[in-house]
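In structure tokens, one chain follows: the form predicted on its own.
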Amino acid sequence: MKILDKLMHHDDVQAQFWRTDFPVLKSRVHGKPLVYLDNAATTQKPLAVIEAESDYYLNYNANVHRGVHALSLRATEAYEEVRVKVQHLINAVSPDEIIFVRGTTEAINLVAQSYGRSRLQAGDEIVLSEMEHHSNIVPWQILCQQTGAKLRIIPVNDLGELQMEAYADLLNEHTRLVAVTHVSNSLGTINPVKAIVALAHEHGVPVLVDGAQAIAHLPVDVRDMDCDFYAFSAHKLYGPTGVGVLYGKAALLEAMPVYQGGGDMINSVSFGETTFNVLPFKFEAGTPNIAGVIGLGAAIDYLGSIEWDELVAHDRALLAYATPLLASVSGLRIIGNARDKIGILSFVLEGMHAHDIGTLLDSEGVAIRTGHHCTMPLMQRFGVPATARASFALYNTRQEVDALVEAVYKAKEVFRP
């Protein structure tokens, strides 16, 4: 057996072991075993996460921070323990730099409306890339409408990689913020975020990194990266929906005005004046998604039981196996062939709309995502209205890749002239 085959066999054995932790993967769809390849949209949840949320509701459901009774104290302790887990996951300096939000989208909006709106003015510039998710475009467009600032866009080459020389040329005395994705949700491209941050900092410009697609695939070290803000969602990390994290350097967060008003983010309130709470609570107005945060903590614990080297190697092995198989299909074109990427394969098939591909694959039990993936400017860049996207997670196997490719061939047969 060749060395690569041995490695892939080992990865499949590992994946089969990990699969047993995810109840939904035992499902059948249209009478076929479920092949779940829509992980860039949301990952499935291990039993440990489901049980952690259930345990909260069954045994100590209470609001956090303000109660002195036993259930509230227990809920508060569990909730705040997760803040420390996130701190360690991304290597932040302090748990006070960890803000719980509803997801990556809210995290970016928070920075736009707090940091951005308080500092930007007409003539200022915000640098984004051509591959950004709409969640990292629209908040900045809104901010530009509010302040008179302008967007500048880093172009993408034919492989789906950022053109770094063009990025360097965009930075100037008007640049006030750079906001880029760590990993493209449509292409799988891993961007050189450390170099992006370093170039921006040479101009005194802070950087926000959208880590939604990176957080489950790559070890993240915000101190080594030196980014000023980092955002991600729990549901991309085998955790619950409706929970996310904004990391920000403490000095920046301290200086930023509050984002929302309500309970828990205040120090004192009168009709004449309100004073605000300390970090991180000044950005967490109202009752949070307590169960979701606890579920996020369980997801971090679950991933902590697996070595990052194993996760990264498994992702790379699946990508290496799947890419040539898909590329060999007549009439199929992979969109995004970056030299450094995670397990995401977006493709188009000659003569077929992406939605038709997705529907036919679903009939074979294969779940993929179809459409523009909230990256319409990127679709325009590559001259396609939509793509079919298969995206891998730790529980996916070579056998599932085979099922994907077989389903693609069957879809082609249906549309054969």
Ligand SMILES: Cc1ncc(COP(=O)(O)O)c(C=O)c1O
Contents of the next structure:
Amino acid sequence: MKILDKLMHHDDVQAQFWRTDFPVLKSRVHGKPLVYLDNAATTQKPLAVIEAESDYYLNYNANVHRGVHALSLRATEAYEEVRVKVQHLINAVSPDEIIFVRGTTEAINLVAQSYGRSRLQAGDEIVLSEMEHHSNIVPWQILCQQTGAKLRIIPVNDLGELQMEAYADLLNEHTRLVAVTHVSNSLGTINPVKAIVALAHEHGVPVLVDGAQAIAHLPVDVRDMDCDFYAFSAHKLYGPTGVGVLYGKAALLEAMPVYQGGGDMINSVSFGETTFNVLPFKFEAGTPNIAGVIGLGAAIDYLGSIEWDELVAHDRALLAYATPLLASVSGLRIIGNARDKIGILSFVLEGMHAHDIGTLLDSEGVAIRTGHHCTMPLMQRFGVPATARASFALYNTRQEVDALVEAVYKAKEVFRP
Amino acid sequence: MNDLRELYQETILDHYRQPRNAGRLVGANRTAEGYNPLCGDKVKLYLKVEDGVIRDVRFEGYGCAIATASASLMTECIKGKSEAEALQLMESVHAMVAGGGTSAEGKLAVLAGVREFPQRVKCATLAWHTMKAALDNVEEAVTTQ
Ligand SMILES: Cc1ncc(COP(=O)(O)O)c(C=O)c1O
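Hand over the structure of the form predicted together with this ligand; the form predicted on its own is what we had up.
Next comes the full complex, and the chain you just saw is listed first.
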């Protein structure tokens, strides 16, 4: 009866179909079926993505934007088509606003070093939040060292939500940039980015939104959000590693100095003077990750075959199912109880360190992340050195949540006095 | 599961729950801090060394079961030992958990289970690296990265 009940959930039935698109999910770990719940670190890849990459290498591998020969034209076409796919995915005005980079980290560094370095000076302020990933902290710290600017930090409340009044108070005539995450990778919190942007714009301050965790979980509309920059990584969107996107409003990108110098980003080079290429090529120096970009295109197509409503509903359903089950484990405390969150569950267990939980869960085939999740200031805020984190993707099911909870009980058993 | 039992054997869990020689050591003349950024294990070690002999040792810190038990066991084993003997013990623990080496003698042998869990070797060796740093009188925190 219990099993029947579970099969009755429409979204779980759907997820069982989606699972078959992901070859690695058939793996066994330590003799147990793999229960992959480390999706916030990186998602698994559907066969369509793997095949798109290998198709490029098998059938039309060539450099882009250079050759006059057939393969090069084909590769260039495939590469540029993905730019348009990304434009539509996030509703940018033009494909010229889509810059391919290595990932979220490089996108943020690009903005810090190009936009930030050319505009900021001593006394200026950059507003970040307490829940940022190190990759949305450290590039700004480097910029501060270079320019003498200072960081101001939006605090987080006990639920794991940004304190919006405090944010409003931080904005002043010295503020030059706001950089916040759309969704917290440690807590799952969805931040009210549209309101954050609107408030910053009242002060004439541009906003960078770190979309690394949002991109696979929420429909993203950069025009509606009105953010000035948006960054994400393909590998958290069921695509390959080593590719990411920086979206920037065209006018801002036009005005920004180049980031890296090299091939492809120039118009003409002489030892006297070099003139730079137009957007988006101005920011894409050197041979890009062509196969990776093509893989990203396949990932976007794959997601395009699924309704956002369905995806979001499944994510919410898994979270709603898992949260009370985990919370009812004695001694377990969930870190991050925002009213608006995606399927990420960070927790600590009394008398057990996260690292031990991770090892014990792994022995049951359950893959989770343990540690500080590259958010050390946030861990400090909640007074924990580390958490265990389960994070969901479209192919996860209630059955897997049950496996997680069962593995947690087993782990507790090992540590029972 | 057998590997797990070996890793989390009763002695380890006992030292984790009730670490020996925990807390500050008043009158320590060598200290060092160790940090494992991967999992947030932190240990501060206090040594009282006289005439090349470790007269007393205590530690403070927060860590996983392996890191804490290893630190606790270490304090028991190095008390009364010469600096050279303590470093010798460190070498044998390292060889044992990193594979290759034979079992360390005595109660330290309970750490042998770590060998099957390469991701946990740094947890087991953190306190020992910190001890070496304290003996060398290194001021800044050591990490196992
Ligand atoms: C919120 C957030 N920002 C930035 C990053 C960095 O992404 P990447 O390592 O792909 O550059 C991550 C990845 O863990 C993340 O979760």
